[in-house]
Every structure is written in structure tokens, then in C-alpha cells.
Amino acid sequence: MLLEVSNVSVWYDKAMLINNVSMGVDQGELVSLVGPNGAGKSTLLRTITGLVAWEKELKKRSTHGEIKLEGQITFDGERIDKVPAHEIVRRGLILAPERRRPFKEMTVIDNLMVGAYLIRDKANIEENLEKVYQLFPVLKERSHQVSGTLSGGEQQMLAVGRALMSRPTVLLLDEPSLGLAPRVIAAIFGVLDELRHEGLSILLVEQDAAVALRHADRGYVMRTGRVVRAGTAGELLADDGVREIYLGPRHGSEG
């Protein structure tokens, strides 16, 4: 596996948010991590990218609670669970966080340039920018617009584009469809399909299991901090237990 999580557990004070989770993403796969709110999906992404470990160090310097981590995470054959978050980014694991979070007072182009801050070759930056504009033409149209004035869908495109500016090896996406209209969701997932076909590895956290699994190679279902199901996307979509809890009643063809 390109990215492998092995027996990872996370406690915030005495609350266990991740309970002995193992999962992985191989080269060129789109893997969906689905489940209800509070399942631990976002915490797992933050753990993989070193943000939970960073929070743990901050809490050591305060009197407000404690974070405990167990388990192992490897990326491209090397352990990264002891590696600082900024170094994990440098190695090519890039997170597009939940709820977009653009720098709202900055323009679209300035937001995109933030995503390229580790790249020193100007030619590479220009190449990456053209790729982002190709995937999301509206960002080129709005390049000098203040990002806080964009629609929710445009802000989500900006969040993905900003993450792509660093040319990630694995792109981690946290709830990209949250609060968006169906046509915008379809456009964003169309881009994810294209990126996956070009060889980018993607780990996608989604509450909308049906949408996520329809675009995935494989999936994991989380509930109360545990992985309770794993398999190909087809297997999970056909699993009556998964359908009952996450997908709703079985209907005819969805077209």
C-alpha cells in the first residue's frame, strides 16, 4: 500500500475517537471512508496528516486535557506517525479540509499560490496552476475575485485546487459535497474521477455514502471510531447492512 494505517487509536482526554483502525490507499486508487457524523472520519484524516500529533504537543504545554496516540502510519514505505505535519505535506500527503476554509480576504489566485508555497520552481507552479484552471475553469474566470465572495461550490473547487497546487501524491478530501447543490457535487466528483484516472491516489471522507462509493474503487465504513465494514465499492453498495444504515432502502435503477 502507498498509504497504510495500522492499528491506530486516538484518545482526546478519556474519550476514544479512533479505535484500532487499519486501512490503506494504493497507487491510483480512490478510497472512500464513509459513516455518520461523529464516526471519527475527520479525526483519522487529521491523524494521518500529523495534525493530531501537533495538537498533542500543544496540549503538553497547557493544563487543558491530553491527547494519546497509538499505532503506526506508513507512506511510500516509511513511517510518518512521528513526522511533523509540515514534513508530511512536503512528502506529498495533502489535506483539503472540511468546510473549504479559504483565506476569505485573499483573491482566488493568492489562495492558490498558498497551496504552492513549498514549490520553488516557477515553471512547476505555472504548470500546476494551468492544470487547476483546466479542471476548474471558473477559478480562472474568478482569479482576481476575493474568495470570500465566491459561492459555496466555487469555494470547494478552490479548496481542491489549492491542495492540487502542491502536486500531491495522495489527496485527502474531507466532506467535499457538504452543503452543495447536486450539480456542483457532480462536477467536483467528475474532477476526482479524472484525477484518479491520471494516477492520483485519493482518500475521500464523505457522509453521503452512496455518492462516495459510486466513484470509489474501495471503501471503509466507520462507526463510533471503528472500521465496521471494508471491501470494494461494489461489495459495500450491495451489502444489506451498509445499505440499511447508510444508503436507505433499495430502489430500482438510479439512472
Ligand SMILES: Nc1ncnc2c1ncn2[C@@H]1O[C@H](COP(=O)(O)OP(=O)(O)OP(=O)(O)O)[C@@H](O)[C@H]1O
Second form
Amino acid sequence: MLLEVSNVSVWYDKAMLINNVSMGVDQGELVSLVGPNGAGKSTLLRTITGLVAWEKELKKRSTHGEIKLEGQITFDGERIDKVPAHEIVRRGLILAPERRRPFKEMTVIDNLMVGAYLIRDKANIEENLEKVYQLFPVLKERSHQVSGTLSGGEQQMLAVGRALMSRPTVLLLDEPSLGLAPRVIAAIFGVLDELRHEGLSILLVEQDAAVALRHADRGYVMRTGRVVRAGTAGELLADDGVREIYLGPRHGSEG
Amino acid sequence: MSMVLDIVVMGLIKGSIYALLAISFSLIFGVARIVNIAHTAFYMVAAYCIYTATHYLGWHPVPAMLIAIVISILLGMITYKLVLNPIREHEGAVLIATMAIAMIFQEIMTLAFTGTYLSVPNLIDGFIEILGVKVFNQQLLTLGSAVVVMVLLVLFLFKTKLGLALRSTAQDREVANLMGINESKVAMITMGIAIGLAGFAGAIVVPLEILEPHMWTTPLVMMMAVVVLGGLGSLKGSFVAAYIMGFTEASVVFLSPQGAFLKVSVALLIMIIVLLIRPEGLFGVYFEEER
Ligand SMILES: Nc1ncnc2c1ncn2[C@@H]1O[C@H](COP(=O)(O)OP(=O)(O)OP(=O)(O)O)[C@@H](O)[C@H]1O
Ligand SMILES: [Mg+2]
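Give me the form predicted together with the ligand now, not the form predicted alone.
The complete assembly is shown below, putting the previous chain first.
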């Protein structure tokens, strides 16, 4: 597989947040990773992108707890679990983080430029920018607006746009639908479908399993740090067990 | 009338020096999350470098200034690498360490130069008369170069790629990291630039000030007051607050010469009054929580 997570476990102090997880994303696939609150989905994405390892280094130098990491992550056949977080994007892997995290006091265009930070060639940057503007025309209209004043939907588009500015091979998305109106969610998923048809590999984390799986090729279901189900999107949608995991703790999407 | 002009000149000079110090202090705080108590101690070191170069080595003041700034930048980066980076996540340790660095510099200067008051020659002599008031060319030079450097800093922050890296790291270092910015390296570069700015402030002010090993303490208090008054983390706030404090100090000195020793107290009093009305400072910004 293009991106492969093998037997990864993560502990924050004594708590085991990721419990021996193995999963992967193949070239050109859209894979959905679903599961209820606190399942460890975001932690897994942060582990893949090196942020957990980075945090671990910081914690070593502070007095606030410690992190333990185990397992192996490969990308395009090479191990990336020891690659520092700021080098991961160079390999072609990028995350649009949970809660969007725009650089709030910076303009939309500056946010996008940070996404293209490692690209040296100006023409390439221009090309990527055109592409992002074409996918999200509203970002072009607002390019000189401070991003903290954008609406939630626009901020999500900015988070995805910023990630795309690096021309990734695999795009990791953490809950892009969070708190958005159905119309905006549909627009964002429309773009994801489009990107996938162009050959981008996507790992999508969502709480709303129905929406996420409907757009996916395959899926994984996580719960309390473990992968409890894996299969094609169709299999998982039809699986009563999956529905139960969901309807138990949490029902429906936000209003 | 002439007193007004005196106040304006001194207020502008003091304000510009405080602005340079406060902005560079805020840069380190914002990007590297270090409260650098030693900030004005580096300013003092730069001043002594100039004294050494001009007095003992017989250099012209201009190359002496340049060397002093280069030494400041290197000292800043070395201090970051060796002392601050390993303890950066531990706020208490950083406070104590930077305080210790300041004391060490003070003691080294006392040993090397004793505690006597020293002075450094002007870069340019002479004066011009504006509305009957003598304004020394050195004062104008200090003021002019401070303003030029601040403009250059703004251009650097807003027009260059490295400036973009600094700004984004200051806002959310985790996401900056994700986008390929080596935040630890950016923190070290910031430290170099900011200490270079502090050194520059020391270099341009030293002909106007008395050189002695405690010359870092009053500017430290004023600089911190400026940062708090302007709103922690706001460069614009630091800029505006610096001139408020500079003019306050100048007004006290000229309006009641016998009460000149109260200048810092009055400036701090103004800070307290503003903070009672606006606790977040003049341009207070909220801080991005990290996760
Ligand atoms: N920095 C941290 N320190 C300690 N515990 C943490 C930390 N981050 C997350 N956790 C815990 O790890 C567990 C998994 O969190 P995570 O954010 O990965 O879940 P999630 O599946 O993304 O949930 P959600 O759908 O609510 O976003 C939670 O119980 C959370 O409290
Ligand atoms: Mg999450």
C-alpha cells in the first residue's frame, strides 16, 4: 500500500490512545476512518504526520507527562515514523487538521502560501494557487481577508486549500464536516470526489459514518483506540455492528 | 514652546528605543515562547562591544556598531541553542535561566570594565536649531536609524518567506510544523534577529546614554511595561505603547526636572491605569490555544 500503518500503539502517560492499529491507503483511494468521540482517530492522523513524535520530543523537555510510540509507518515503501513532522509534507503527505486551525490573524493568501512553504518554484506555486481558487472560488474572492473572520465553511475550505497547496500525494482530512450546514458539507465532499477522480489518495476521518462511507472506497471503524471493523464502504454501510457502534453513543450529525 | 520640542525629541528617541526593544522581545515571546528577561542585557553587551572597539581598539564607531550587532546576533543564537532550547517547554526554567544570563552579563561587564560610568563618542557631532531649540545630529541619527530598521523589520515580516514562517509559527507552531516549517530552527533564527535588534538599539543609543553594568535594568522594566500596555503578542501594540511610554518619560523629565527620578514610576502608573480599564492592553489579541 501507498501509506501503511503497522501495529502502531500510542500512550499518553499511562493511557493507551492507539492500541495496535494496522491500516492503510492505496494509490488513488478514498479511505474513511470513522468512529465515535474519543476513538483515537485524530491521534492516529497526528501519529502518521509526525505530530505525536514531535510532541513527544517536546514533552521530554518539559514536566508535563510523557508519550510512548510503537509500531511502524511506511509511505511509498519508506519508513516515515522517524521522519520529523516538518519533513513529512515533503514526502507528499499532508493533514488538514481537526478544527481547521487557520492562522487566524493572517490573510487567506498568506495561509495558502504557508501551505506552499516548501515549494521553491514560483510558477508551481501559482499553478497550485490557481487550482485551489478554481476548486474554492470563495477563497479567491476573500484572498486578502484575515482568515479569522471567515465563516466556518470558508475556514474549512481554506484548511483543505492550504493542504492542497503542497501538492500532496495523500491528503489526510480530520472531520471536515464538523459544525457545517449540509449544503456546505455537500460542497466540500463534491470537491473531495473531484480530487479523487484526479488521482489524489485521501484518508478521511469523520464521525458521521454514513456520509463518510458513501464517498469512500474502503473504510475502517475505530473505537477506544482499536480498529474494530475494516472493509469496503458497501460492506461497512450494510454492517449492523457498525450501525450499533454509532447509534449507541451518538446519533445523527450536528444540527 | 522650546520645552515642547525638547519633549518631542526625547519622547521620539526614547519611544523608538523602547519600540525596538519591545517588538524584538515580543518576537521571541511570540515565535519561540520564551520570556527573555536577558533581552536588555544583550543591549548592554552591544553597548560595551562598541566601547571596547572604539576606546581600546581605536575603531571608527560605524564598524564598531556593525560588529556589535553581529556579535549580538551570534550570542542570541548560541544562547538559544545551548541554554534555552533544551528547557524551552518549561516556562519557570526559562525565566530563571534568562534572568541568570542577564546577571552573568552584568557581572562580566563589572569585572571587565568596573562599575564606572563610561561614554562612547558620537557618530556625528554638531547640532541644528529647530525653532530655537538645539537638536544634536546624533539624536536625529539615532531616531532616523531606529525608524529605518523598524520599517525594514515590517517589510521582512510581511514580504519575505522567512517572515511568513515567523508569523505562522507565532500563531500555531504545530500547524506551521505540519506545513514544512522547522519550528525549532525558526525559533533560533528569531532569537538571532531579535537579539540583533536589541543589540542595534544598544548600539544607536549608547552615544546618548551612560554606559555602566546596570544600564539594562531600567530599559527592561520599561520594555516589559510597553509589551503589557500594548497587549501581549501585538507588535502594533508594542509600537504604539512604546511612544506613549517614551513621551511620558520625556514629559516628566522636562516638566519637573527635580522629579526626573520619578519618570519610570509615572510611566508604570500610566500602564496600570490603562490596564485597569483594558486588561488585555491597548491592542490585546487573544492567543491561539494549541490543541
Ligand atoms: N494530548 C493528549 N493528552 C492526553 N490525552 C489525549 C490527548 N489527546 C487526546 N487524548 C485522549 O485520547 C483519546 C482519543 O482522542 P482523539 O482526539 O484521537 O479522538 P477522536 O477519535 O479524534 O475523537 P473526536 O471524534 O471527538 O475528534 C481521547 O480520550 C482523548 O481524551
Ligand atoms: Mg478527532
